[in-house]
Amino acid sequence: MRTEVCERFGIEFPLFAFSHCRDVVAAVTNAGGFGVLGAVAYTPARLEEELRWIDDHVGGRPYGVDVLVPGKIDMAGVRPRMGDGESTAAERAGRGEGGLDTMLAAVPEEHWTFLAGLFEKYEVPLPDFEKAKKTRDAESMGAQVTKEGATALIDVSLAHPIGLIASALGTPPPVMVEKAKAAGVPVAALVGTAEHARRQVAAGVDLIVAQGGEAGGHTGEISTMVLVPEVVDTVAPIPVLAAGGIATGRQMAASMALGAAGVWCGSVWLTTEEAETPPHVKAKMIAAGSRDTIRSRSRTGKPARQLKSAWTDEWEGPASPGSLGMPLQMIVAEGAMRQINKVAESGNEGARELANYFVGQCVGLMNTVKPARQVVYDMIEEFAGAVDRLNTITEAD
C-alpha cells in the first residue's frame, strides 16, 4: 500500500499493532505491519530482554515501544494522615518522593482488607499480602508508571533500533521528546479529544493516535467515528492513526475514508495464538459480545475499558472502598490479578469469575483464535474488498 505512513516507517501496510506480547509484535512486523510493544508491565531489565529478542526475530524490520508516563501520582482515594509533624507516606507519594516503597506504604489498609475479603468471598486462595506489599518485583507495574520508572524504560527502548516511541497516556514529558529526537526516533501519542491532540503537537509529537471510546484500556468517551475526522482536521498535516474498536479490514477502510493515515489496533491481537492473554480469559473474550465490556478504574485507577467480571462488579459495588488513583490502584490490582489468573488456570471457578483483561468493544468481533500473521492478512484482504466495493458504487455506467 502506498501511503504516507507506509513510506515514512518502511512498512507494507499502515497497520500498527499494540501488544504486551513480543511474539505478537514480531509476527505483525514480519507480516508487513508495525508491531508496538507495550512496556508498562516490564522492569527495565526485562524490557531489555524483550527488545533484544524482538531485534533477533524481525530481521531489521521496524517496530516500536509504547511507554506510559503519567503526569503525576494520583492520590485519589487516599486520605492524608498527619503525624508528629512529619509527612505521611501518602503525602510523600503524592509529591512523587520515595519510590515504590513509599507508594506501597501509601495504599490504605482498607483496600488490602477489601481485597482479602474478595478472595475469601470467591474462595480463591489468599496470596501473602504482606509479602506482596514488600516485593518490588511482584508489584513492578506500579513502579514503572512513575516518572523515574518510565524514564528508565525510555532509555532502554532508545538503546535499540526502534522506529517509534509512543506515549500511552497524556502529553509526553519533554525528556521523552528530547531523547527521542536526539536518537532520530519519531514520537507518537494517544489522544481522546481534539484539544489533547493540539497539546501533543505543541509538545513535538510526530504522529497522533486518535483513540475512540470503544478502545480497550485507557480511553475517553468520544466514539472513533466522531473523533478521527475531528482530530485529522485539527492537526493537519500531522498524520493521524485511527484507534478504538478496530478489528476488521472494513473498519480499516472506514478509518482511512475519515482521513486517517492508518490504524492502531490492540484488542484484536488478544485472541491470537501468540497473545499473552491467559487461556481462561481468552475463552471469555471469544464468548463475549460487544456489550460485555466496561470502563472501570478498578485495574489502574483511571477509566480503562475491560471485560466485565466479578472483579469490576465488586470494585464498582457499594461495599468497595473505591478505586485509588494511578499507580496505587495498579499496585493493589495487578498483584491480585496475577494470583487470580494463576488459580483460575487450575479450574477454580471463583477465580474465573473474577478474571478479566483490558479489551475493547470489538471483542464481539473476535470469535476465533488464529495466528497474528493471519489476522494481518485477513484485515488487508477485507480492506481491499471494502475499497473495491466502494469503487463499484462510484463507477459511472
Second form
Number of protein chains: 2
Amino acid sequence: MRTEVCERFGIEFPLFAFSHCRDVVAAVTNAGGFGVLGAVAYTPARLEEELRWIDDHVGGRPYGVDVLVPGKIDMAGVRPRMGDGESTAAERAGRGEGGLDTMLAAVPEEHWTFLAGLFEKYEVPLPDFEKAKKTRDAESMGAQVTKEGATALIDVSLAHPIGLIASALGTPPPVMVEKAKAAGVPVAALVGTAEHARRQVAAGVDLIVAQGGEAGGHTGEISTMVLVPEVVDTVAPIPVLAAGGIATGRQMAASMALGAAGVWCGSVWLTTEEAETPPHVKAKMIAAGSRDTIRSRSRTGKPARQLKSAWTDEWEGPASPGSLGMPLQMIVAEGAMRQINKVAESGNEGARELANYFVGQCVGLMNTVKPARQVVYDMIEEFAGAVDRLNTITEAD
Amino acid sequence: MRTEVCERFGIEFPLFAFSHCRDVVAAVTNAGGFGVLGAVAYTPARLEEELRWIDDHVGGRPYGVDVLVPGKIDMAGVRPRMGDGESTAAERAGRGEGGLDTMLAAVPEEHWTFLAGLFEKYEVPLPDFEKAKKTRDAESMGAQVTKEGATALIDVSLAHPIGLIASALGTPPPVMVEKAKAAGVPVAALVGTAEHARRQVAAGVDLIVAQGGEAGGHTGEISTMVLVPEVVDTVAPIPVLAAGGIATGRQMAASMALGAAGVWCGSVWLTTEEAETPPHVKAKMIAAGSRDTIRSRSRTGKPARQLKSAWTDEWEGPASPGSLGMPLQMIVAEGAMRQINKVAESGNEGARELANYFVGQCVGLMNTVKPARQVVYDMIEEFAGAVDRLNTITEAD
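Rather than the form predicted on its own that you just supplied, could I have the structure of the form predicted in complex with a further copy of the same chain?
Up next: the whole complex, starting with the chain shown before.
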C-alpha cells in the first residue's frame, strides 16, 4: 500500500501494533507493519534491554515506544484521617511527594483487607503484601506511574533509533514533546474524544490515535465508528489512526473508509504465539465472546476494558470498597495479579477464576493462536478482499 | 449500486431508514433507499392512516413497517404488597392479564410521586395524571406494548403493499413470522449480539439488523465495529444490515467493508426537515456532541440510548426510585414526556432541560438540518468518495 503514513513512517502497511512484548513488536515491524512497545511495565534498565533486543532483531526497520505519563495523582477513595500516619502519607501522595513509598502508605487499609478477603474466598495463597510492597516488583509497578519514572523511560527510548513515541493516556507533557522533537521523533497520542484530539494537536502531537470505547485498556465511551470520522474532521490534516475493537482486515478497511490513515491494534496480539500473555488468560481470550469484557476501574483506577472475571465481579460487586484512583489502585491490583497469575499457572482454580487482562470487545473475533506475522498477513489479505468487495458494488453502476 | 439486497428489495441504495415520521419514510423511499415506519407509537387506526398516506406518496416504491412486539411484562421495581388493590393489579399485570388498566394500576405510587416532584422542581405544570391515565393518549401509549396491540399493528401493516416487516426488540413471535410469510413479506429483526442473531434466523427472520451499542434507542453494549463482522460470520448467507452510530456515507462504506449488505439508520432522520422531532429537541441534537448521550432505562424500562438531559440525570440520580421494567416505565415516562414537550414548546425553561429523545452517538455528526432526500444523496456521494479513497490506497501497489 502507498499512503502518506506508509511513506512517512517507512512501512508497507499502515498497521500499528501496540504490545508489551518485544517479540510481537519485532514480528510486526519485520512483517511490514509498525510495532510499538508498551513501556509502562518496565524499569528504565529493563526497557533498555528490551529496546536493545528489538534493535538487534528488526534490521533497522521502524518501531516505536509507548509511555504512560501520569497526570496528577488521583486520590479518589482515599479519605485522609488527620493526625495519623496514613493521613500524612495520603496528603503527601496527593501532592505527588515522596514517590512510591508514600503512595503505598496512602492506600487505605480497607483495600488491603478486601484483597486479603478475596484471596481467602478464592483459596489463593495470600502473598506477603508487606514484603511485596518492598520488593523490586513493587518498585517496577510503581516507578512508571511517577513523572520521574516516565521521564526516565522517555530518555531511554529516545536513545534508540525509534520512529515514534506515543503517550498512552492524556496529553503528552511538554517534556515528552520537547525531547522527541529535539530527537526528530514524531509524537503520537491516544484520544477518546474529539475535544481531546484538539488539545493533543495543540500540544504538538504529530499522529492521533482515535480509540473507541470498545478498545481494551483505558478507554472512553464513544465508539470507533463514531469517534474516527469525528476526530478526522476535527484535526485534519493531522493523520489519524483508528483504534478500538480492530482485529481483522475487514475492520482495517472499515477504519480507512471512515477516513483513518491506518489502524492501531492492541488486543489482537495478546493471543499470538509470541505474546507473553499467561496461558490461562490466553485460553480465556480464545474462548471469550465479544460480551465477555467490562469497562472497570479495578485494575488501574481509571476505566479500562478487560476480560470479565471473578476479579471484576468482586471489585464491581456490593462488598467492594470501590476502586481507588490511579495510580493507587494500580499498586493494589498489580501485585495481587502477579500472585494470581503465578498461582493460576500451577493450576489453582480460584486464581484462574480471578485472572483477567485488558482486552477489547474484538476478543470475540480472536479465536485461534497464530504467529504475529501471520496476523499481519491475514489482515492485509482480508483488507484487500474488503476493498475488492466494495468495488464490485460500485463498479456495477 | 447493484447488491443482492438492492435486487431483492427493489431499491437503488442499500440504505434503510427507520423513522416514526411518514414524511421521512416516503422521502427516503422516493430517493432510492428503503423507508421503514416505526409503528410503536400508533394505534391500529392511526397506523392505517399513516400507511395509506405513504401508499399515496411513494408511487409503488418499496417501504416497510417496524413493530415492537413485547415479550413478557417486566415487573422489575414493582413490589406487590399482598392484600391491597395495587398488589392485585401488579400480580395480574405480571401475568399479562387485564391490559392497560391493570398495568396502570401496577405502577407503584412512589414513581408517580417522584414524577410529580420532578415537575415541581423544574417548574413544569403538573399534568392531570389521573385524567392522562384515562385518555386516548394513554391508551395509544399502552396499546402497542401488549401482545394484542402488536398483533393488530401487524395485521394493519400486512394489508398494505409493504416490502418488509421488522421486529424492533427481541425475536419476532411465531404469529408475526407466520403472517408475514403467508403475505410473502420478508421479516427483519434487530439484534445486539451474535447469539441473538442465531436465534432470530432460527425463528425464520430473512434480514438481520446488527445494531451496535452506540445506536439510539434500545441497544446492547457491543459496538458496531465488532458486532457487524461477528454477526455476518454467524448468520451467513443471511444478509446483515449494519446499524448503530451510522449517519454518513463514510460510515456506510465502513459498514459494507465489515461485510454488511447495507445500513439501517435511525438517528440521522431526527434532524431532517421532515422529522416531527419537537423543535427544542431538534435544536439540542444539532448542538450535541457524541458524548451527550446516555444508555438509560428511564424512558422505556429497557436500556435505551438517548440525549442526556435533566430527565436522565434525575432518573439515574440518587433520589430516583429507579426505573420500572418495560412497559410500566414507558407508561410512566411517555405521558410525562408529552407534557414536557408541550410545555417546552411554549418556552418553559425547566421543560427544555428535561426534554430529550432517543438518539445514537452519531448525534455528534448531525450538525445541520436538511431534507431527508438530501441526507440520502449526501450519504451516497460520500460512500462513493470513501470507496474511491480506498482504491487509491490499493491501486498504487
